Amino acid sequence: MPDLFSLPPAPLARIRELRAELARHNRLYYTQAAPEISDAEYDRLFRQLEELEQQHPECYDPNSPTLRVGGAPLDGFQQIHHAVPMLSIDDVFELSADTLAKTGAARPELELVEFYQRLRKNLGRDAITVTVEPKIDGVAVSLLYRNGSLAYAATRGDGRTGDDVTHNVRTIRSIPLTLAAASVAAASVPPPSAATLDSDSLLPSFPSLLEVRGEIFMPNAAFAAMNAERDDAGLPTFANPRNAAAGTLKQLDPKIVAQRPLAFLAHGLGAYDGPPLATEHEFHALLDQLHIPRNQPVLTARSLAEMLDAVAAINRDRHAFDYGTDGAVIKVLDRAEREQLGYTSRAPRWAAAYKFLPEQQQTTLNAITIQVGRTGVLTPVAELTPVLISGSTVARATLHNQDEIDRKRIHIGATVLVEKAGEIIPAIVKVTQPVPGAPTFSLFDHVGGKCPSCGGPICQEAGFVAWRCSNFQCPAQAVTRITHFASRKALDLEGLGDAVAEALVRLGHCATPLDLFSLTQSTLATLNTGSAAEPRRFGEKNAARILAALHAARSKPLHRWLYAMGIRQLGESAAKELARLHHNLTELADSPILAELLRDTRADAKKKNAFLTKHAVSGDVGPAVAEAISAFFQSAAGQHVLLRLAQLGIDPASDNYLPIPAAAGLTDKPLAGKTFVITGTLSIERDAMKELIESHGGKVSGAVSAKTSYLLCGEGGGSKRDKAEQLKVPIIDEAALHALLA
């Protein structure tokens, strides 16, 4: 290691300077929204330093402002075990006015006010200061800093153990890579109510060892202007801004990252050496001096009934916050107390989360209109007078199918009651003013039996309550075919978004989803991604993205083709499946496979069982997937796919090809003949969990059943835990699996 102090001072002293001059800079535009300089001027200063860090290569310090903007692509994330296991909190929920006539409960924050009993109980007196902060829906992450440098970032994982995510935390400019020296006493930032210490007490430069934990996020202003931007630029749009941060988080190359509007807020401590901080006060007023940016409003309650008033204001006040949120957590201000509380093997006994109910609101149900989706199938959406609800206004929302709208008696002019499922889309939940004697809507006899994109027939199959459009030639499919066809878990075509889409089927470039690989770079160059009065040109650089996207698609395994296709009734992991049991396209478009397990269900138990043993075939193909495989290309659309490649050239091929895994040795492999169902938060991303259990001989299935064999659990795991229990399926966690494979 290079012995810094025997560098001729002045650049040296210069390269401090500058590094904290930038970091201070950083802190007042991101953290505190109070520049001091011009952009122009802090880009002079950050080349000044550039060029310093290039002279001087001895001088290299991994959190310098000047590597925010990302290094080279990773490998993958490594492992790091949590110092202090990362707990979650128990949720208590805000009962509906449905449960509440139900249950008979007295009022509806009966298991706030039941959490809050624990505590005095536990404790042995009535009045319990707590504080009531906002609950931030982000990416929960770890970050340790030792000797006020930042040491690594991890996520949560399973709670003992994360990915290591420090290359792309780097490059959030909100998160400080070294602390600021505290010169101010401890006391001076906690609210009034808040216990202090002595007024002459001053911290130390910072702790020798500090852990904060605290969420990831996109601010909801910046997550609409990234989506605009990428809607422009013709590529997906994400979802809702948890995704968006989730998906960015885990990128493995951090110069993406870096072009991602990526925030931080602190919420919590973990591992800690520094002077004692007796109170939730103290150890806010410690990451304020220290320049880290927390969650806030903090409120204090030193009651229930204070509590209680706390939480109502953070559930008025939560639309205005740049972050999404749907509910309070609640804490035990008192540090000791929460040692004397203690802890369950999965939560801390001295907080609770409480969440929100969604946010309704009462509107007029104006008109209906009908989309068309990717497999034809007609879905209503009801066109509302527009309301403001959790923060945003509401002028749409999905009435699903007709039997929805039958259960509801949704009929056109009635005044509904709407919320957000989820804080994220938009739901009717009731009528509450019928228009007397309005007949309850009819989807078939509002389009008058023909699909309202290309008028063909429509049909409802046996079994189903959708209303479908049979042509598949209807341009209102196509659309959503082509964007399915490129979405990433099928054929990955970079840049191939909605946009693009619409306008490749509007301006008759493509009909179906393998006119695809018939354009041409003038073409795609040249499109007009826009309309008429606002023309907007897709371009040479984009057109040969898409370009090679297609040319490396044609060499895409045989699983992902067939999701791609969009056929009803399989998903991915069905895809995968069946890819397992055929060579090639060919072959499973007249598979003997098929047939057999079609034959054999129609006959006797013994004879399914035994071809179930024979081929271990999961759960998620059974006879519903066969005939709808079957179905599919022995139809017209079917036909036109399998010619259609035969003319690329294309004929997609299994990349894990083992119809009878007996008989390839396969009972070597540690988890040979046992199927996984995944559930929860893990400490790697899902399609790597069922990689690394295929990889060993296992299966991986969408649905818990009676022949699952584990129930793969991270941290939640809902219905399909519930679902474990009730069947009995051994659940297991990561450390268990692992026990497996070994």
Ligand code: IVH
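Keep in mind that this is a model prediction, so the values were computed, not measured. The term rigid core refers to the maximal set of C-alpha atoms that superpose within 1.5 Å between the two forms. Positions refer to the first chain, counted from 1. What changes on going to the form predicted in complex with this ligand:
- Relative to the superposed core, K541 undergoes a Cα shift of 2 Å or more between these two forms.
- H484: CA moves 2 Å or more between these two forms after rigid-core fitting.
- Fitting the two forms on the rigid core leaves the C-alpha of P557 displaced by at least 2 angstroms between these two forms.
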Second form
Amino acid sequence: MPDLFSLPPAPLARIRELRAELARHNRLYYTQAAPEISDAEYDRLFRQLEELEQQHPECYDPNSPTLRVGGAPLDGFQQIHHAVPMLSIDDVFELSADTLAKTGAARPELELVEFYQRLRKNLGRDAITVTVEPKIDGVAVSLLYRNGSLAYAATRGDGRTGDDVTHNVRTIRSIPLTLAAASVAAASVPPPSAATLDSDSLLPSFPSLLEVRGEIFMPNAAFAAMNAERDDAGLPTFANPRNAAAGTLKQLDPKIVAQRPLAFLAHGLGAYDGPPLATEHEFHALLDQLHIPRNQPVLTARSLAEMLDAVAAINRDRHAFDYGTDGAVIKVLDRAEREQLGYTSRAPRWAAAYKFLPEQQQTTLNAITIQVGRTGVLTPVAELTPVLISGSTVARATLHNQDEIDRKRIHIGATVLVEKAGEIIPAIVKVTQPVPGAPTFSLFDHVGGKCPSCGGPICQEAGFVAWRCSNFQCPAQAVTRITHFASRKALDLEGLGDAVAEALVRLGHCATPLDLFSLTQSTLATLNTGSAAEPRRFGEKNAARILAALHAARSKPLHRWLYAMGIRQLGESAAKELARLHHNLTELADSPILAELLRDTRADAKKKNAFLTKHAVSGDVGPAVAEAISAFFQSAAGQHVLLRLAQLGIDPASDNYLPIPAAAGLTDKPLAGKTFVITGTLSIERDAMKELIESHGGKVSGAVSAKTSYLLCGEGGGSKRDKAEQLKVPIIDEAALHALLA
Ligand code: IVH
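Go ahead and give the structure of the form predicted in complex with this ligand, now that the form predicted on its own is out.
Then the entire complex follows, led off by the chain already shown.
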């Protein structure tokens, strides 16, 4: 901390005044939605402060309003040891009608009632006052303020240690970087003016240490707008607001984070040194005084009946909230009572998270349409009479495949029960009212055995339930094949998203991805990426950008090209593995190694294992992949691809050629021979972690099996973790991985 008090007063005082003033306007704008000055006036004050800070570097303060979006990208995240562990909450579930029938439980709220009864028993009283509030579906963070200044922000991590995400959290405008002084006793007094920030006028009640726990999330509306914008720009979209928030927080570049609409709401207290807080209400009053945004509504319930009412009210109102929520958190109000109740090793006994059943509605299934996906899979989609579920209108739901349709006896005209699984993706639970005598829907009959997009033949491959169009030139696949070809993990043709791919196919410029290489600047520049009614010209700059990306793609490594081809069964890991075993595409297309693998596999399992050991091939390249690759390059489509590539003068080369790892000394590396599976949220991007492991000789595979050496588990991690436990595969965290590397 610079010693501000020994500086000459004029500029220093002005800097302090400006910082406090800007912080106040920031707050008025972002948390109170009641700005007092214009944007231009704000900018003027901002620039004034910037200038003064430049002239007086000795006044540096990382929490200055000018530094919200500052700093260079980081290399990685520092770890922060939580002052007080970040515990989780025990879940209690609303029981479904099926469970009630099976178990004979009296009511859906049984587990919640049991929670309240445990409170009664442990406190030896009948009426215990609790608070009830929505559970925010976000990313848990801890904000630590020392003497009213944000010292750091950290993610939950494993509960004891988390990632230092201060640089990212600073960009969230509703989070104060410095706290206005508070008077807990006089809760109704308006917030003190910024000028009282002088340390000598601080009220005695100001907490010297305050660790606020809460959730960072992306508001639903902002999420939808951001995704629409990304889609327009041809960028990948996020699956849901939670993923978007988690992904954004893990960005190393705060400038990117600053452009994403993140928000924060407080719901708990960690380390604390300040005026005593007897109840949750007093804690909330303190947060309000300090202008720290907090989760609302918080209902107070003084009895079991009131608690059940409050929970029902939250369930009723939650769809109007600006964040996703699938439950309510119930906490004992009185902090002394909380201490009396204590903690288990992972959660407090004074709190519970009540998980609501997904909301269900009945509606009519009017029709079934068939979508043709990237790999030609025909997916049946139910067209429904629109119904409102969990706050949004549902008019369509995937029916997955024929098996699913058969199992649920889905037919057109039936009344069906629809729910939003995980509050996001609509699904049909079952038929509640069949049409008498109506046959179960048959996908094959419905489309007359032909692809609805191109009229080509459809087939059902051995071992797969899906029907698929087998016409390589199918236009429905062209768009998805082109966008896949252009995607980041494939050939990374930035700017070539759905809209551009669609226009290229629609206007007849491209039927397959390789047609992209024949595009000219003028074709691209004049491309209409909008509609006939609302044309949108792609433009010279964008066109040049794509041509440059296409030029760069010519020399991209083999594994990316393999992945880009969208061959069935061939994921990114398998593509890398194949590239390691071959010099280039020409060699791979006629691969002696794959031929050997297929021969050995067919001969006997022992030989196959000897082969896999010799080449240290991971589970990603097994006989199924070898078959798929061989089949592809032998098919007319594959031959066509090879021919076109030859005409274009492209023969992608491997950048990781190393067919016999022992000979290349790779076995000396610390992770040689070890196969990892990654799950949960890590401190760095998945891809970066994968690269780290691979660069130390290890392999990364997608699924846990008995052959997995370690499951690297970050925050969260559900089914993979269960599988690893079941198979007794060691589960390690990032710290343990670094120990292995050392
Ligand atoms: S109170 C001891 N209140 O849910 C933990 N947590 O599943 C007390 N969460 O780790 C936490 N909304 O990150 C609380 N209104 C809310 C919440 C909430 C979301 C998160 C929190 C917690 C997790 C447990």
